[in-house]
Amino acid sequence: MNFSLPSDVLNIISRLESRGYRADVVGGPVRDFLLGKTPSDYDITTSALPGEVKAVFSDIKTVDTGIKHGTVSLIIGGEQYEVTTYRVDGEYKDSRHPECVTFTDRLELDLSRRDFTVNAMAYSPRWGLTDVFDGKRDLDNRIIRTVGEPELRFTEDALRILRGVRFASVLGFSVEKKTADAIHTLAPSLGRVSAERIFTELKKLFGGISAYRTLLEFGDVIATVIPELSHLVLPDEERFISADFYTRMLSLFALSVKSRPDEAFSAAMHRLKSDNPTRRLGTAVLSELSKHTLDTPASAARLLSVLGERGALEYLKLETLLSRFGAKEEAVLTLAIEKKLPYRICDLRVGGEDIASLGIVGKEIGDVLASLLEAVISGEVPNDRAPLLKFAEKLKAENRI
């Protein structure tokens, strides 16, 4: 077995070996190689102590990213490579971080502290694949299994519970029975994990190739971190699979929350400390659920006026996932956007100064412009200067402002 490692990674391993230390790529990169994927990054584990790593690479920039836990980052060609000393974790008292770590010269002990067998493999050109927990066998059988007893692994670090579910979703694997039982039993301990870490895992989980099946099996875990989804309802499986993670997430709130899914989504995203654009967009889209049709240019313009282009497109995707919209509605909205149909006051062929020239002042200028926009959207008035001014004069004469 021979993995094609990047030259920088090969150089790191070679330099450590030339000084009498052992070094291997470890964890996710090895798993990805065995699955035929190109790793996004490379973590390296070594028998060298942090100070020894820095001495070997004294000619390049190093960063003490986690030196107390044995990690030194090497900056090579603008890329960062984490090199971590073999270690054994001490007692976990907060269900998240070990109180201390002890360095060791045995790779097997370092691998024994890792979460799942598929992440507990190491590889180097010299030593080949080191797989003391049958991670390759579990990869071949498409199984997620903890290293050692599941209860111990999850009690040590509660985030591993959600990581296990996420790996099942993203990789399309099944969760081994003892591991799955422990996930269901210990899911409440996720309350000790930071909201940011939970949301990062959820985004990956919702976007996984097997998210639908995983959500059906582990809905109780989702309810633990998003109580608003305690009564989880999933949409049509085929439509769900074809949607992106964000639309999938919105659909869960749309179907699972009977009253005000927009408020439920906003509360959940606030608690999970999502970014504001994520929270605001979803809240706006869910607040308009089932309120719009997309059968005419006017209806498309009205949707755009309420949600803007990005929001309207997300609304289309959500209603399509919920089986309410289809190709016809997509064509109507797409054409409205391509033709740049006016849906904002700034799209009108007249502005505030034009309305003021008619003797209209103050707040009434904004009211007239809003009325003009509605008249253009409804098709009552064309978006041209002369008819717009004529309609404004009519509004003034009829005291409709």
Ligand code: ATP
Second form
Amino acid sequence: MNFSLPSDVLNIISRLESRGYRADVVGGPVRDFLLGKTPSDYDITTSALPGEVKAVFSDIKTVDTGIKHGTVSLIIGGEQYEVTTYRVDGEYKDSRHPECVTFTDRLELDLSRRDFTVNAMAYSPRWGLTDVFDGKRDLDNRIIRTVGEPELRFTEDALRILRGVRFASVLGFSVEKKTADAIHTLAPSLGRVSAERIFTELKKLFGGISAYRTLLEFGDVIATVIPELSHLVLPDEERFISADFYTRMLSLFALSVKSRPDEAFSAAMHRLKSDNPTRRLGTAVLSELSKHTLDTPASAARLLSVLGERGALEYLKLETLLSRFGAKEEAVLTLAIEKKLPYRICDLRVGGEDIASLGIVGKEIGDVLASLLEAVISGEVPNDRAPLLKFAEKLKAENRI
Ligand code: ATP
Ligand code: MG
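So the form predicted on its own is up there; where is the form predicted together with adenosine-5'-triphosphate?
So here's everything in the complex, that chain up top.
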């Protein structure tokens, strides 16, 4: 086996080796490499203690972010490499954090604290693959299995429950029977995990290549972290697979929550400490569910006026995933956006001053502009100065404002 490691990683490993320590790439990058994927980052595990790592790299910028847990980050060429001393975790008291961590000089012990066999392999050019828990076998068979007893490992750290489901979804793996049983049994303990960590995992889970299959099998786990989705209803599988994580998530609320999916989504996002734009956009889109057609320029302008461009595009994606919209609707909306169809007050070719010059004052100016926009959107009046002013005068004359 020959991993092509980036030169910075090779340098880090060989520098530690030249000072008598051992260093290996570990976890995610080894897994990804064996799967033929390019790793997104490279974590390194070493027998050197944190102070020793810093001494070896005294000429390089280091950051002590995780030093209590043995992690020194090296900043090389703008990239960050985490170098972590072999460690074993102490007793877990709160289903999440070990009471203390102890450094060790044995790589096997460091690998044994890791969550899943496929995440518990190490590799270095000198020592090749270190795989004491048959991670390679599980990877070849596409299986997620805990290192050691699943119940114990999930009791130590409940986040692993959701990580297991996430890896199954993202890698398209199945979960080994005992591991899956423990996930189902212990899912309620996810209540002790922080909202931020849960949401990070959920986003990856919903976006996974096997999310559909995984949701079918682990709907109970989703229900523990999003009770609003307790009666999970999934959309058409093919359409689900071709959607992105966000539209997938919205579709689950649209189908599973019978009354006010928008409010349910908002409450769930609030609890999961989602960022505001994510929460607001989805809430607005869900509140318009089934209310629009997209068959004429006017209907496109109306949708745009309610949701804005981003919202309208998200609405299109959602209704498409729900099989209500298709290529025709997409064409209508795309054209409306391309042609810059007017849908906001500021798109009108007249402004407040023009209306004021007709002798209209105060709040009524806004009302007239809103009526003009409505008339433009519905196609009643073209968006040009003269007809707009004429229409405004008519409104005034007929006392319709
Ligand atoms: P990703 O591609 O999402 O980064 P990863 O496997 O690199 O996947 P990280 O969260 O970056 O995941 O963690 C790095 C490694 O640390 C994992 O591969 C695993 O060995 C170990 N690990 C991370 N979280 C836990 C945990 N909660 N319990 C045990 N081991 C963990
Ligand atoms: Mg990682």
